[in-house]
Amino acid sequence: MGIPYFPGCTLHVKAKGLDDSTRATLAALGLELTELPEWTCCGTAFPLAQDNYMGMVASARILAKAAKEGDGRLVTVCSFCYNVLKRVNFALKNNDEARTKLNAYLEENYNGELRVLHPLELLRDDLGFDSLKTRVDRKLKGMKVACYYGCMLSRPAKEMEFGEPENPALMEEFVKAVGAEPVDFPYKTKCCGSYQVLNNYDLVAGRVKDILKAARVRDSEVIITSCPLCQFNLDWLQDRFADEDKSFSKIPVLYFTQLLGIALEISVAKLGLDNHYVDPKPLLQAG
């Protein structure tokens, strides 16, 4: 049996490339994932009110079901899912009132014993980056990569435990392991504007321009991320920017698992590389 895996809603529709590339690359490395049966949405965002336990119910139900799979781990790759599941798990483990009320409501007896893991952590701790270096078939030597974490992976630091909240380094370690070169990217945890793109285009466009400019200034050839909404905002807006400014230079925005798939020489179809607004394939051919 594989490691319990929660894909989340977005990965079954708009961000299918993240789901497909995650499953394909981890399987190629011997890390088989098994999708949780009958899962539901995680709730998307951790509730801001500390006593809003109803806002934690969806994630608590997922965690309790995952615990019954017996592996002791739950893997999820979407930054939003990872953030909310890990924070609810933290609350269930450390907040007596939250644990009591959620278990009573769900008729469960779950105490936060699962380890909620991101695939980057799985690659580092179960496979090992040194081992990954020996497994990649296509060395991406010389490819300059901007690692974009966004605002969800590393904050709040106490609950996420994903490294330094303003300057995490796990994605850069991954990039080195697949043979590419991570650039010094100071905007790597700057928020892209998230779902504000639905009602405040100017706000999001301004943030995205800053992020793209910071990547280009450092001669980045590609940006990688783990967040479906970050990938969407950074990717689709570039067509508009190019229409508004003929000097604008586009840059592909990939999921980190797609970059891993390229290094493992997994087919484009399995990685979802045909579904990007900024086509990454010319870059790969040039490499």
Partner chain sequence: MAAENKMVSIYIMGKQYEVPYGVTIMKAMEYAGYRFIRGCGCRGGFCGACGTVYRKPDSFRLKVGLACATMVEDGMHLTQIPFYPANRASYKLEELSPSLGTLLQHYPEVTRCLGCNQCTRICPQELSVMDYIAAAQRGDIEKTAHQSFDCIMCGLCASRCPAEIVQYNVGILARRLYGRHIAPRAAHLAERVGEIKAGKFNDELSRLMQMSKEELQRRYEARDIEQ
Second form
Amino acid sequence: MGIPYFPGCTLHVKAKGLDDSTRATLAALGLELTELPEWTCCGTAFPLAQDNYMGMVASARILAKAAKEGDGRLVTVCSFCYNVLKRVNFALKNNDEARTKLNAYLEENYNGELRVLHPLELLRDDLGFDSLKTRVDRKLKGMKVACYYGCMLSRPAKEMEFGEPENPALMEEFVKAVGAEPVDFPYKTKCCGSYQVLNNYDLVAGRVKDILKAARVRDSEVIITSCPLCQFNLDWLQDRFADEDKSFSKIPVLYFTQLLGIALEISVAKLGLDNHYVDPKPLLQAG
Amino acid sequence: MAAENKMVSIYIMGKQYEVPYGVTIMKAMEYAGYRFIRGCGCRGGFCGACGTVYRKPDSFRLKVGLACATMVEDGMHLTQIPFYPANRASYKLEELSPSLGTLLQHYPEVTRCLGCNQCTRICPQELSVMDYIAAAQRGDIEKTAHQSFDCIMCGLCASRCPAEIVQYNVGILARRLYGRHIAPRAAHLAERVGEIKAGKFNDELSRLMQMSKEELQRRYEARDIEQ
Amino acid sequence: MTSEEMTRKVKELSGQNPYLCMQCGLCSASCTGIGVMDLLPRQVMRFLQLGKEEILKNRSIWMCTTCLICTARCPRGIDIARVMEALRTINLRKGNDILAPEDVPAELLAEIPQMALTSGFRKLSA
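Okay, that is the form predicted alone; can I get the form predicted in complex with the partner chain now?
Full complex below, order starting with the chain above.
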């Protein structure tokens, strides 16, 4: 029996590479994950209106079911899922009204006892980065990596407990542990434009250009993230940018677990590297 | 005798009627003078045409059932919701690919699911409706198809959905995609259809068609039945 | 909706006090959506302080990506993202929205991770 794991909707098809690489890498490091038996969408966006408990019901039910697994932990890797599950869990634990209203609605009682964990936290706390260092090949030595957290992992700081709201460092520690070199990346928690991609191309294109440029300025060879929507926004638009501007040079956008998989020499087929718009395969030859 | 004559009070769309104890909602409504032109089909609990919402006097909870398969109770408030004017995409199945993109193109509103679970609570077939919508939302067509398999398309789920999702139409799209594009082809079926087309059974069929009714009956009763 | 009603409702929905804002503009300088906004977040806060109801009809409230950078930086501790959400919520609860499923182009629907739809509908659709 592994640690209870909530993959999230997008990881079933669109971000299958994130799901596959998360399971494969953590299993290779002795951290087996077991998918929850039945789960729904988490709701993705935490409701910010004080009385919007309806927006928390889906996450609350997922947490209540996960608590029945008896492990005391729930692991999820998608930044949106992580953000909303952790925030709803916080509300269930600390907000009496939220707890009362949500429990009146659920099929079972749950009071926020779980710890919602990101795989980066598992790697740091359960495995340890020192131990991770001894497990990786030297393949990534010297590779310059831009760690892109996006807006979901570290904010709000009090609820997420993921480091400084604008300057978290966990992903950089991870990059060092796998033998690569994190670059100084001031745009690491700037939002990519998120769901505005649905009907606001200019907003997203502007943000993505700035983020890619900031990564390029520091000679990054790859950007890593744990968010399928950041990954999509940063990756998908590059073809169009390259068409518009012949001097634009593309930069692959990987999930951090895919980078970990490369470092652990897990077979490429298990890492889902084929579904990226900017081909990350040349990186594999780098080492 | 007394039990047979027992009457109960029910409220159809708010109006009180005295109807016999122990009959279905559908029979009670007909007893009360309603005549069904729509909202009635097989009368046997299969076709899903007579979805009905009711409430018992001691509870705020709304319950559902098929009018042809639910017994009246004293003090019951009810109305039929035989049809719901919900979104229904049109498509050419053979031109679709069995993908998440297809589901989202036809029913993007599945991503509006709030997880409130009202659809599951109301389903007269006791399907895990919320779970098959969750599967559709993540692009798991096979699971959506299997979990929605017993859906009778009564539409009650859609009547309760705050996200305006049409669960039953999402389900049938998934089952069609599954049947047409994902389920493995049955080789023996194709072979048999080929045999039929080639006329292998023509002689036998024409023999049957010329038989007397008595002979057919005799053969029918003596047939092999798969246990 | 009168201006008093609007102010009361925004306070209630956001749990924030707009009068704490000292108009320093750090939120505007930080904002993700700034390039496509007509009123900057600082101006939204000012309009709210002045009770100008036209803020409810403003485009800016729909350009917010709820990235919480304004909230993280506000020196007065105002959760500005919650104020923006309150202004959207007042609209959404009347059925005023800016994103309908049928508005999203079919080719984008085929490509996009569905989480964009889920979150977009939650924030921008009634």
